[in-house]
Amino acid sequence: MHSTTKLPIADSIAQQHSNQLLEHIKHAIADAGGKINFVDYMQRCLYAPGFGYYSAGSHKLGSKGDFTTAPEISSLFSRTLAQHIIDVFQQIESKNILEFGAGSGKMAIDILLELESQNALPEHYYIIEVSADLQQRQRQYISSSIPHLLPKVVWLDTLPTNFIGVVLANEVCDAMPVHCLHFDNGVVKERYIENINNTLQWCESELSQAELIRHVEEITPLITNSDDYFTEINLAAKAWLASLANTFQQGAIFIIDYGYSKTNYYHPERNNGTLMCYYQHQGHDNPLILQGLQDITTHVDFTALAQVAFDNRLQVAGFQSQADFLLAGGITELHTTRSDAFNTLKTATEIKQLTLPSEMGENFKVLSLTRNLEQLLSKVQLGDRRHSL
């Protein structure tokens, strides 16, 4: 089942700082009796101070890192995205955005920028980023990139109260903790990390939360035919929305990230679930190696999210893919104003790949929720799969 043997070799200072984590995660085992769950375990290697992935200060991005996202690839991303949040700054009053997870800054550059040049910057750009690391970079990018912005550029710790303008998440609820589970035989377990003679490995026990329950209870219809299932269920994810939703008062919530509808994620012959880890480009499907140093990620259950927002009295304005998202907004109008041979061939590439279903276009997919707007967003209505969560 682990894809791990060509994996690139960690150099002593990255091997150091995993051993350390290593070595937390073990005494966190023993004070727990023995074993914790996944989504403490995949907590802690992302997110542990000092020593989490996303905590330290390796790069995660582009060609030095070990993943590369849509802003990274390029500039187009972003710049479409600012031709969304335009339709809804023009039905609100209080124009505002915030961003979940702002990886490098490279996606606040570019909206900012394309914001600017057409007269409808915003009033704050708010960031949060719970890496300390990734902070400081996004505020020295930002700063020596688009200096007489910055001072609208804003960080924040917390949530907002009555926030009012458009949140964008680009890749977030992918990297939140996962709780794993196994069905075998009609039994339900959940997935638990022990340490066996210093060797960590997966064990299985009772469900650790009452919430766990009613999420099987859901899902068990869609896959009981399935003798040996493993897949993940992410409530943290939907106490993430349900905590934006409770301060936001008016807008558009703009959830871009790879998944499917709940029939899809949790269909029988998707037996193994969805978990991978990234290391230096390269994709695996062992958490239980290289603490700190790897990305470990899960799909998104957009249906799950769909549903946390109508429960929270959001509405569900559309639910496309990322090409249909990208092409709504204007992808391919953008990229013409580029226009030397190079710089053509160079965007037509880069539009390839956010569009093609073979590339980012089908897997990655958008989810946009609104509230208190008068009127649809007649973007997020292209190739709408609203039906299918």
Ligand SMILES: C[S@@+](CC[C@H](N)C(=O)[O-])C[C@H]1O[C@@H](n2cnc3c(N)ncnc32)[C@H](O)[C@@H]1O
The other form holds:
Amino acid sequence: MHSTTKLPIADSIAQQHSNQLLEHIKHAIADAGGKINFVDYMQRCLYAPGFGYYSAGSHKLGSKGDFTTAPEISSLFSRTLAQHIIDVFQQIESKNILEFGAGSGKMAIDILLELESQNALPEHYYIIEVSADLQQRQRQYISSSIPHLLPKVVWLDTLPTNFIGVVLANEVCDAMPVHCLHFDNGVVKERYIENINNTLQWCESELSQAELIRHVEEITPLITNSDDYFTEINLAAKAWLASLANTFQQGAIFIIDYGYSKTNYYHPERNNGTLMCYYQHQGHDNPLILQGLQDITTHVDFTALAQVAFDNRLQVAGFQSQADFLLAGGITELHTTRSDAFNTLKTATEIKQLTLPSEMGENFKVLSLTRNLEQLLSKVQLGDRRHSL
Ligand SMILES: C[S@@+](CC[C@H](N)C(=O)[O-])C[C@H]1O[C@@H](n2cnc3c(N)ncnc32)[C@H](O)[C@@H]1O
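If the structure you just shared is the form predicted alone, then what does the corresponding form predicted together with the ligand look like?
Next comes the full complex, this chain leading.
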């Protein structure tokens, strides 16, 4: 358990905003007859229009926000990703990029600048972003940083049909709402949220949908200590990848996130699951506070995604640690372009943050999926871990 007692206090405007979302959630609980399942609660906390964590106008990413992602740590991350993109571009006619959940827009900027410097710009850089607020921030940041490349960037509300190109999803699946489960003396219950005496509380009931029952059947044999075991299932990520696979004609999909293979995700010792909340860079495990002000996230089950890919005729081309993906993409060669002592030190620190096992190098993985490519993407096979999926 991670303590919530030392969390920073929200200011009165933020608290008022959070209270409004809380009231909205309490109404939803009442309308649903007394409880909503956690997936519904998490969806509202993160994405309720105007109030959810990602939908409302506060700083989420970077040092002033609640958490930092790899593209925010260093442009070397995106510039290295661009080298992998070029490998795919060499094999396809129609060169496009589709980024899901573009956050601040920084990754798009750094990728486009790197591709421009290598004379490899795409026809379009599409962005699909569920948060209207973040869409607006992305547009502002991109138009002020790279105005000459803005015409390449197109925001879409729906998946393009017959997409050919490269799809990117960095820390997107971990932000999708999950179902929470409790294996209690061999009986599996879904976790819900109820409102008792004006206070939100956990409660448990039957599994709410057939797809969940199917997934539970798959993971149950792995959970050998099912006496008291809490975990999560991300059906949204599976559905997202299935619909993407449906419209994806040729190219590669790079899914980058923190997570594990199935056996590791549902390891008997991981008996408290992976659900975490982040508020002003402090992690804890109570999603029933700070509604709309804190991020709620879970690790990704990469086996589940690889299975969806396989079932939908995508090739699982690689499964690597982030460190191996970046080293294969040449991150250490890119840094030589900054030469003075200060920048050399800064760059070395950034590379360490992105690649050291104790930092992001090991916990973060890259799942590379391809379709209709004639040649293997050799770089995504350095330190290949597909056998672990
Ligand atoms: C943790 S942030 C990561 C942002 C950015 N990719 C980065 O690495 O800095 C998650 C992002 O995914 C977006 N998101 C979540 N679910 C999504 C979905 N189904 N489609 C598109 N964007 C989504 C959120 O609005 C947010 O921009």
